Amino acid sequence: MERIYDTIIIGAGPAGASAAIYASRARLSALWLDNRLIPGGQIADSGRVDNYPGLPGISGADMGEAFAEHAKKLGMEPVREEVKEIRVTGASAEGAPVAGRGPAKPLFLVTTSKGQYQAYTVIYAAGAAHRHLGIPGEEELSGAGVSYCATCDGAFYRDLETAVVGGGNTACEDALFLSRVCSKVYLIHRRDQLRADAVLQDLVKKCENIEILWNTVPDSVEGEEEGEVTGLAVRNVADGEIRTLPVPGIFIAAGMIPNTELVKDLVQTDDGGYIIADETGRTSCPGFFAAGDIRTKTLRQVVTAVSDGANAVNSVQTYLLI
């Protein structure tokens, strides 16, 4: 553990993966860990991705290996461990990581299942994880038409009728977004009422091809396995009625939760468990920056992570320097 790197980076999607190649490109002493053995965090989960500029069709395991074979042409490839604890240590009696920086800096130690590191600054784009809803065919058929971001995926049901489930400002962005391009978007919520702001409730409820099935609960995907989802059984809890909605795309909106319990009493968190943090990544605490889905953000997309990971690594440039 004798070595002191400029920083680590923890977590090995979009912002991650970003995060790596700047870090290489300004020539810091940087660790890359990640506990996954598929280079490219949700993304690799993802059957298809349409919306990233140059790679029109690409599947998120693709896209995965791609940012991983970038950073690792350029030296840098993530150390296969999963972190167990990071915290703030004293002050190094080396002074700056290399000479000509600012003074000296608290240090992170960082544990992982395998050993233990320091680090002047942290990077840290663990992401966030889509709430699942645990019923049959969900795992079998995500990414064959069930999905968990309309704005992925939402182009490629035009012209046809899909599912939103939840009833949360989430979920009615998601229908509204979806009732552009779709035939007819079924609304899905368990309770007699939305969760959403009301604005959002006035406009889902004013849009014409969106139909609310109110005390509604989804009870099974439909399709071939590891083929494509053909239908959506659901179930009206007050009559316990089963219906199938014929519908070729299912979103689920039930929520993200943020991969932030490890370092919850470290940085400064919102209601959601997400971190505060602004574009610069910069948060409560001196030298851990946030990148990706991990921090406040309006809109959690391949190309947003990506540009938190520069942004993280100039922040940590500017850090280093003062």
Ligand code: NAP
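Numbering follows the first chain given and starts at 1. Only a predicted model underlies this, so the values are computations on that prediction, with no experimental measurement involved. First, how it differs from the form predicted together with the named molecule.
- Of the two rigid parts that describe the chain's movement between these two forms, one contains residue 268 and the other contains residue 208.
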Contents of the next structure:
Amino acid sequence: MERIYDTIIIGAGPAGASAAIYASRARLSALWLDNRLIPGGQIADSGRVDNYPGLPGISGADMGEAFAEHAKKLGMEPVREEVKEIRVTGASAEGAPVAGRGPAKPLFLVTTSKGQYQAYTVIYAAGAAHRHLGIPGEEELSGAGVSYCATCDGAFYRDLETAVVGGGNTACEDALFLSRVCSKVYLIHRRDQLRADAVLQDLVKKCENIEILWNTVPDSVEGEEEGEVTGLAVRNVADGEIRTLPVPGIFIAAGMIPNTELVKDLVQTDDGGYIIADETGRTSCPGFFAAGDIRTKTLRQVVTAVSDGANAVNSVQTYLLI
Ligand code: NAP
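Having seen the form predicted on its own, could you now give me the structure of the form predicted together with the named molecule?
Once more the chain from above appears, this time first in line as the rest of the complex follows.
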């Protein structure tokens, strides 16, 4: 473990891939960690991305692959290890000044499923995970009719009725994707207004086999014990009406929660668990930079995530020098 990296990049989504590309071009010694087998992070689950300049209509999987290929050409490939712990070990003899590396820095000790690594800085781009609803039947029937990825599992419900829960971009994209596969899609939203972009809202509202159930919340997933989903019990919060939709497939698109559990004692987070950082990626912990969906920001998109990766590397370079 003698080697001390300039930076350890954690996460291989758009922010992590961009950080890896910029770190390579800046000739930083960088270790890139991610334990997912498919590159791209969350975007790999997206059927179609239509708002990334220059790549109209690319699939999320192809986009993830393209980012990974680009990084590989520059000599960067993620090491498939799960990060278990990140600790600051304090300025030490090993952290003493190095040519071109400015004054002594505290060292980060990153423990993974396979080993331990040291670095002067960390770029944390671990993204976010699907929010679960926490209703009865959801966990028990996950994978047996409850899904968090329409593009992955939608094809199982050809010509059947399905339900999508949520009112954001993902829920609308999922409903539109499923409308092309399924006979009917219920879009269940807890308010009387969708959160999604206006373009997606229009498409959803015009789609003949999508029925939006406004002011409606899911109460429980129904199914046979150790069997498959048979329906979704829903409640209209405006008039109290309760009904069960006889759907074999339920797609939950209720947003994401940031993967910050590992670092909650290391850096300041906001009420939603996002790491407090501006576009430079600087956090409350010197040397620890946040990039992508994990940080506080107003717009979580691939295009903002990749710019975060670049900015974080720029911040690392400045930090190492002064
Ligand atoms: P989101 O924008 O946070 O939307 C989550 C939706 O789920 C909201 O409508 C929310 O309702 C609802 N919800 C949350 N908790 C719920 C609960 N317990 N029960 C019922 N409903 C619940 O999440 P997202 O759609 O996954 O998008 C995440 C980010 O990725 C966004 O910034 C989005 O713009 C971006 N994204 C972009 C694209 C694209 O541009 N192609 C595609 C997908 C995602 P409320 O509205 O009432 O809060």
